[in-house]
Amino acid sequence: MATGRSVMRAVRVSEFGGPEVLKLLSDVLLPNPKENQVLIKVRACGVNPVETYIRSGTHERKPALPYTPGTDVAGVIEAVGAHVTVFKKGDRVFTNGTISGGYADYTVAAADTVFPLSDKLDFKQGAAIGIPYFTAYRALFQKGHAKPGETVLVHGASGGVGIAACQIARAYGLKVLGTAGTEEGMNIVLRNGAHKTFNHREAGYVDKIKEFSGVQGIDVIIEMLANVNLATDLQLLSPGGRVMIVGSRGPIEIYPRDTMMKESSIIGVSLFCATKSMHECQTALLAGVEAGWLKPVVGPEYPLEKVAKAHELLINSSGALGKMVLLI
């Protein structure tokens, strides 16, 4: 093995349940790549809500146990499969797709979801990339069929997938609405592409919305907690409008007959589904970092050892102030 090593740091989950089962092993053998793969030498993993919910077994997905969580990284290429040819030891890159797990001193990832990190953005900001970005692209235009001059709200748009899809509505000419629970998550999403904030805690703030949006409505909303906002998401609609599900920690009541008045549509987004069409993701995304607009913000950072902290913080936080990631 290039490193001269055979074990490493890794975090490992032996069983589903609470942050709890999170543990940090030092004896973890180091993975090999295979022939159209890499090893990473991991420097920041990204931390997405999505493995709260895996970690915990709430999850559709349910990984054989045990499994090491994390899929955006960002590091440093130490060694490629025996038919990789675009990559070499030493390259500074990113992932969204790691197969043996991120959290952890090294990962091993498919080359072709392995992508260069700009000189542009450093290594925390590399591993805020995939799942944030991907995700927001393919709900604002793929599924949500987005155009230029149509009205987004962005609900909970102060973390990780709403700065995102904030930045990429701006940068693609939509006017863009943004909410956040926090005086400082509002001015980090008006830094970051939205036109006008609204805080979701305050009482009264989606009157706010429609007397801003005006008669016509909104186009697209992206929605982070659907069990708590979809119903009234539904009454913001314009004629058309599209609601797409990004998140959502539990079930919800509505009324149908409002799809009807307006032929909106419900819409559900998961990346596990768009094996097919990543590249266009990939390419657009990739021309964002070089034109200067796709800019990701790493909120809260933390070591490799306090990974449990992390998850209990990232579900149960006051309010997203970027993209939390841990540092290897």
Ligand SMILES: NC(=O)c1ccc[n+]([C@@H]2O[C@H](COP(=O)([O-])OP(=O)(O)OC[C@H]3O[C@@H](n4cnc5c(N)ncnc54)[C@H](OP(=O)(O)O)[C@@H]3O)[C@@H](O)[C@H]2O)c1
Contents of the next structure:
Amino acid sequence: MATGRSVMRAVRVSEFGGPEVLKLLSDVLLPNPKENQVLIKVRACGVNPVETYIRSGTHERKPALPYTPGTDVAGVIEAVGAHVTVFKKGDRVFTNGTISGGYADYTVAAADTVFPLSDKLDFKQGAAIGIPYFTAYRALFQKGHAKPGETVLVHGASGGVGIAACQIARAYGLKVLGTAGTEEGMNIVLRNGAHKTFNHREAGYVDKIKEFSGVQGIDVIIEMLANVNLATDLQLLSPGGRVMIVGSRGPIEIYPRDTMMKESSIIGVSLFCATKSMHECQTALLAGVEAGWLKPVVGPEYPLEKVAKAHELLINSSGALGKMVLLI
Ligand SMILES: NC(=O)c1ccc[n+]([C@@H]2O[C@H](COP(=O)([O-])OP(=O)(O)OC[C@H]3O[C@@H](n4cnc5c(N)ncnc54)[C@H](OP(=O)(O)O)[C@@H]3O)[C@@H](O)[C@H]2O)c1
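Would you mind generating the form predicted in complex with the ligand now that we have the form predicted alone?
Then the entire complex follows, led off by the chain already shown.
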């Protein structure tokens, strides 16, 4: 074994259920990298809402049990498979594609889903790139066809995907409006690309957005909570405007006629469908790191031992302030 150890700490899920099914074990076998894979010593792992849905068993994706959650890690290369030439032991890297799970001391990933971690970013920031930034890029450009000069509303801008969307949209020349549920969240959104912020917990905030965006309206809405906002989003759009459904946690009633007068589109976004266009996302995002505008904002941090608490608080947040990460 490359590390000189055969076992490690890892969170294991042996049955679907609440946060309590996340068990930290200390005798999990170290994964072995295959020919085109690398073994990463994990330093930080992003916690994404989808990991809570999968853990609960309510998601379409159900991994075979037992499994280790987590896809977005940053760390140091520990060992490489026989065919891997682009990385060597000791390289700082991040990935959004762990194979054996990221809530662990070590994880394996296919080398082509692993990227060098710039000196400009620490491990926590590296772990905050994966799902949030790839999703934000896909929603804005690959599905939403946003263009420089257009106006985007990031509806739920204070969390992982929202801050990513604000940074990317600003860098690409859009006019950026963002919402958060707290003053502190609004300030973070303002410092990360938004020209103007609104509080989505304040009565009448939609009217304020309407007033601010004027008769032209909003070209693209990146929606984090469609089951609450979709009906009012349709009132905010410009002619030909698009609502991108990134997040939704339940049903909502809308009036389909509301899409007719402005020929509005409601478009679903799923990173799971993005396999063929990942290269474009990767290139754009790595250029953003190099240029300096891609700077993940790290929010709550928890040690691996507190993983159940982390899952509970991610879903019952009193106000997001950036991306939640586990420290390994
Ligand atoms: N489709 C995909 O491929 C994909 C990929 C990644 C994520 N997602 C989904 O996208 C959503 C956001 O993910 P995330 O990682 O950014 O989660 P997160 O870090 O937990 O952030 C959640 C965001 O939702 C905001 N929010 C809360 N109430 C809201 C409301 N009434 N209206 C609008 N926004 C509201 C929060 O704002 P405050 O806390 O400030 O109130 C926060 O900005 C989740 O539902 C997630 O499952 C989907």
